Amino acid sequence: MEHEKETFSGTAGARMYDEEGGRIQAHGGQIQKFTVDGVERWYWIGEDKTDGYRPCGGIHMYSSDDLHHWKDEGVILRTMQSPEAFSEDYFQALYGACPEEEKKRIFIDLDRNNCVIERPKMLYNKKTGKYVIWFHADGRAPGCDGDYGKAKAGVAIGDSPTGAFRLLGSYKLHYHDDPDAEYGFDGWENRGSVRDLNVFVDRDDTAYVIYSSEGNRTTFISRLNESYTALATEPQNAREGVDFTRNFIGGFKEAHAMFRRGEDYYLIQSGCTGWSPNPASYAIAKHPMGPWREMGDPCADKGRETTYDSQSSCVVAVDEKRDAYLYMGDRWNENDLGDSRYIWLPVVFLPEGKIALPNMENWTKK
């Protein structure tokens, strides 16, 4: 958006390359800025669909000045082949201190044979200095055999945006007290589920979770500790309304986007319709764990029933001071996750708090 004279393709879904031409796997991801030595750029992270579903190739990263060219900084987290694969120099420098019993657990989030990575997003806490992401870790695993079965958040630390990043462990989190409350096809065994997730930093620097439970039935949005790597509280010890909110209760949404404009925060969100679109719907609060109100579709043109075939991922504040604000969505391609393309396109603001989100292909920020 620095650069005027270049274009978004928004709804027109070109492919989009990194500098060496090599097409850009960032899925489901998060774009934005950071100063790494005293150099600002933007950074774009997401998940590799470069082999499809599976073997899953981990989380990637690019960077740019300017949203339009991006370097490829590599994978960030890697995959393993199998248990073997600690042995190797790179993994031996991010595990080798571990126990046994803990490189297992490892292994099993990191199973590039078995394992489901999406979603993934970062934080930066000022405090540490640390890149902490937080993803959907799923997969199968010991007595789970469905790639969906495990739901649970990934958490994975860094000293840089490019890496490499350890993996810290992968985790419940928190849940309805109530063993005879609805679940969903998590049960109560399952509680504390997590599938698709964000994170989202207010500007007094506390962090949250928002992540899809109970079946995918209910958006709960929880607190985040002082250095972002687990949750303020244990589930166990939580207390829902201060801790964690649950929201939007049987409403089966995911793909959740938080942003906050001036004093409003907005949370725009999906269906639950597998790969396939549906309509996106948003609402706003006056903070970040609600309560909410729902502002249904914000999507104003053609194509709207379908979010213009896309599924929100991230929306960028690209300028604040100018309301500028890009949605990112991705454009799944079931039959080739690889040559997935991603929907970027300019949040448009209304009166009374509202947005839209219009049906634009090759675009330019005025």
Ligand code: DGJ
Given for the second form:
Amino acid sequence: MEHEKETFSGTAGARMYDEEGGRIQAHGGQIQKFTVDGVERWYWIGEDKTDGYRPCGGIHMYSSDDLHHWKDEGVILRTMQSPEAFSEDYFQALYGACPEEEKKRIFIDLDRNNCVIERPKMLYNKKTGKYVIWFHADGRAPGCDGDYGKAKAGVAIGDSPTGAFRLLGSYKLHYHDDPDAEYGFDGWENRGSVRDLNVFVDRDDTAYVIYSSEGNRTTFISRLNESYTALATEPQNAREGVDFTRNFIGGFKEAHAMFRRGEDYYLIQSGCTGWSPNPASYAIAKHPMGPWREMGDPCADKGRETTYDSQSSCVVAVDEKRDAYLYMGDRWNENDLGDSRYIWLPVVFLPEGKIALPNMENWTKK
Ligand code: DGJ
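Could the form predicted together with the ligand be given as well, to go with the form predicted alone?
So here's everything in the complex, that chain up top.
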């Protein structure tokens, strides 16, 4: 059976199943290692698209010892059918103490028939012992009919990677403080907008959020606070170049995947073409906030004009000592989003800081 092979299907894009035989629902995701109750395992967070685009299934988690066999840990950030759900035990335990106004805001972000929850990423905070999820919080909301007009970052917190997670809220982030500047389709009114996002924690435990803003024209990189639950500096007090940087201005990039190898930071991204794939690009820097040197397309093999029909979601440092880094991408199926595939490839390191993503099917890790 395909899910029992000890190979990664790579660009063959086979379906992936959990240990119970369920199709894995962890799109736009991220894998990382956590030690929970003394046991170190891999944890894979992602979008649950069981019902396609909507109703929105929330955020799903799986765990594994070997990156091949995945245990279903369930939906760790649940969405709600109606505001009445606040009286259910599950939501009561999480939000029972919230004032009514806050519940209204939370419902907008978790309303399964209207919300959009994309690209969830998790951080473990050593100081607080909490797990924090950042995700692209969007969807139809009062005063906003489109699916991508809200354009905020959602933040949720939990005691374990398997939840339950409580939504803290959704927020606009940093912006370039010049009403006359180019803000793309967002305009100055929608400054601080956030669409595709990712996070990165450096070896010194400083964490960053990387996000598309200014109508997806610009990639922002902002420092997070010590608990990873908010920006280090409120947007109204933030200084460009210090608290955040604007990168690839006018570059229209999405699907940010940042990782570190030695003293080099890498950022793989896609272009902006909806669910359709496009060529990837990557850049290299000596600091997570840049400046970034653009290095071109990491794909050189047949199919490179679509990143082998994938869009980056994350790069996992599987074993830094052995230089084993895993590219995770999504092969979106716009007509059946729940059947979108996961394209995992090894990252190959070349001289002069260059990398390559090879077009490989059914490969085995080193
Ligand atoms: C591309 C983004 O990378 C995805 O996460 C999703 O937002 C689609 N666009 C929607 O068209």
